[in-house]
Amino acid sequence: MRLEICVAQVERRLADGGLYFGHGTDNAFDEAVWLALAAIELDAGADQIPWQKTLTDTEQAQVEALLARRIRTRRPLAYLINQAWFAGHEFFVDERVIVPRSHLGEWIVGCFAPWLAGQPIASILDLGTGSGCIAIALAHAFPAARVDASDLSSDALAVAAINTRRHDIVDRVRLLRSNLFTGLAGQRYDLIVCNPPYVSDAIMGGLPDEYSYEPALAFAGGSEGLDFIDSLLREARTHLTDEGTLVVEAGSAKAAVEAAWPQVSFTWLTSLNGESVVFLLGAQELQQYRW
């Protein structure tokens, strides 16, 4: 069999069974492509597919065995693998943390430009770090810089130190054990990039089976999304250099944010696909507000 009529099947089976895509893909026939080329050791993020191999028997068993996995549990595929994609970069990932998909990614590649254009950035921190690969990525993106990498839990900084090492960052990037800024005391940064939980009560209570598997720490929000929000833009001013610059991606509670702040003038950046959930406030705009 050849591989593309191999992915043909495997992404006819993925419809029909009755998953969500949306941990690295977010359609069938681009996570057959990935489950298939992993399932034969071959590099999904390689410029050129070889379309035209033919697969041996083992090769097809081994896809058949990811595949029946992938359907019978729905736990997403970068856990069945280990393996997922960010900002151009590839990472480790198991369920102690989220599998990356921020739309972050997108504007850290470009430096956030054009709104940091200009500005020197000599210290940033990542706020909830989770795999490490905003942090390890902002890192990639800003050579010139410290990075600090925040977390709550013990388990996703040993993660983060896993890709540090794999991507050859240790001495670039600092890993700290802490809750919103209770471990970063006296830390300014020109920069704060963070993915916040932000998934409300409501919407955490419809998730797809898929979600099941991530830590619910890293996503849930509280009854409007806004929990950790609230906080993190009542403290950052003090953890932001003078001409710093605060970056969040508020995701599904973009409307609860603008609803609770009326009179904050958000710049929302507008990504490939056309949403805009992703904002920015310099550290003089935070200053300006009563949160």
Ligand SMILES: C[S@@+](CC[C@H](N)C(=O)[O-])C[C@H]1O[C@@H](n2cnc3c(N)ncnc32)[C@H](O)[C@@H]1O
Contents of the next structure:
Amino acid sequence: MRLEICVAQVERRLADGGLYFGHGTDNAFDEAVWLALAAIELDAGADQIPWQKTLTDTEQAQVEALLARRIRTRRPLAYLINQAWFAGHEFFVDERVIVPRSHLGEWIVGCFAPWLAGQPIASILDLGTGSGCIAIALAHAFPAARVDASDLSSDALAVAAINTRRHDIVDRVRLLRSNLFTGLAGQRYDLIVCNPPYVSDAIMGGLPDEYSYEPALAFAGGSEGLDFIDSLLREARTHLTDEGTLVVEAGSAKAAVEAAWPQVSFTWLTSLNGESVVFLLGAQELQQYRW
Ligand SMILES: C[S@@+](CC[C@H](N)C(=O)[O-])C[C@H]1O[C@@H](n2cnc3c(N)ncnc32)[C@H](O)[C@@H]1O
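Now that we've seen the form predicted on its own, could you pull up the form predicted in complex with the named molecule?
Let us now look at the entire complex, which starts with that chain.
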């Protein structure tokens, strides 16, 4: 069987399987390509996919085994193969961290242009780093900056440490255990980036099965999804330099953010898919408002 036929069959089985796509892909075809290539140990990041390659019987069995596990368990593919892609980089993941998929990725790749254009960025904090994907992508995008990556979860920091080693970037990305800013006393940054837990209690109750494999600490944002964001907005100013910038993914809590702070002119960044769930605030703006 040729790879292209195999992928088409996998796509159909995934689509018919009632699965949720949102942990590294957002549709059955992309996940089928990723699954098939991973199963036969071909590089999903390669420029050219060998569609005409003929799969051996062993390779077909490998694809079938991985597909069957994905459908039977509903476990996100990223966990089954310990691999995720974010901002064009490959990361190790397991169930100690969420699967990287933040909207922040496309803005990091573009160095937050035009918003940060011309602004010197020497120090960066990724608050709630999880796998370290945002911190490491930031370190690649801003090669002159030093990056702190913090998380409350020691488990997450252990995964982030695997990734900083794999990216050979341990000297530029410092991993810190901290509950919000408590472990970062006296530290100031030109840029603070955060993909916080922002899922409201109501939404938490209805998440697809795939989410049950991810750490709840990474999602649970309280009744309105604002618990973490509220503290972040109160405390970020004292950890930004005078011209510093805070960038936060608000996700499903966007409406709650706007309702909670109607006096604030949040700058919402529109992603390529048309969603505007990431906001940006300068240090001066954070100073100006009562949070
Ligand atoms: C939505 S996940 C983001 C992970 C990663 N940055 C990403 O985008 O894939 C939120 C992260 O915040 C961490 N977290 C939750 N509560 C925290 C707290 N109070 N202080 C620091 N980190 C926290 C979680 O452990 C989790 O890794």
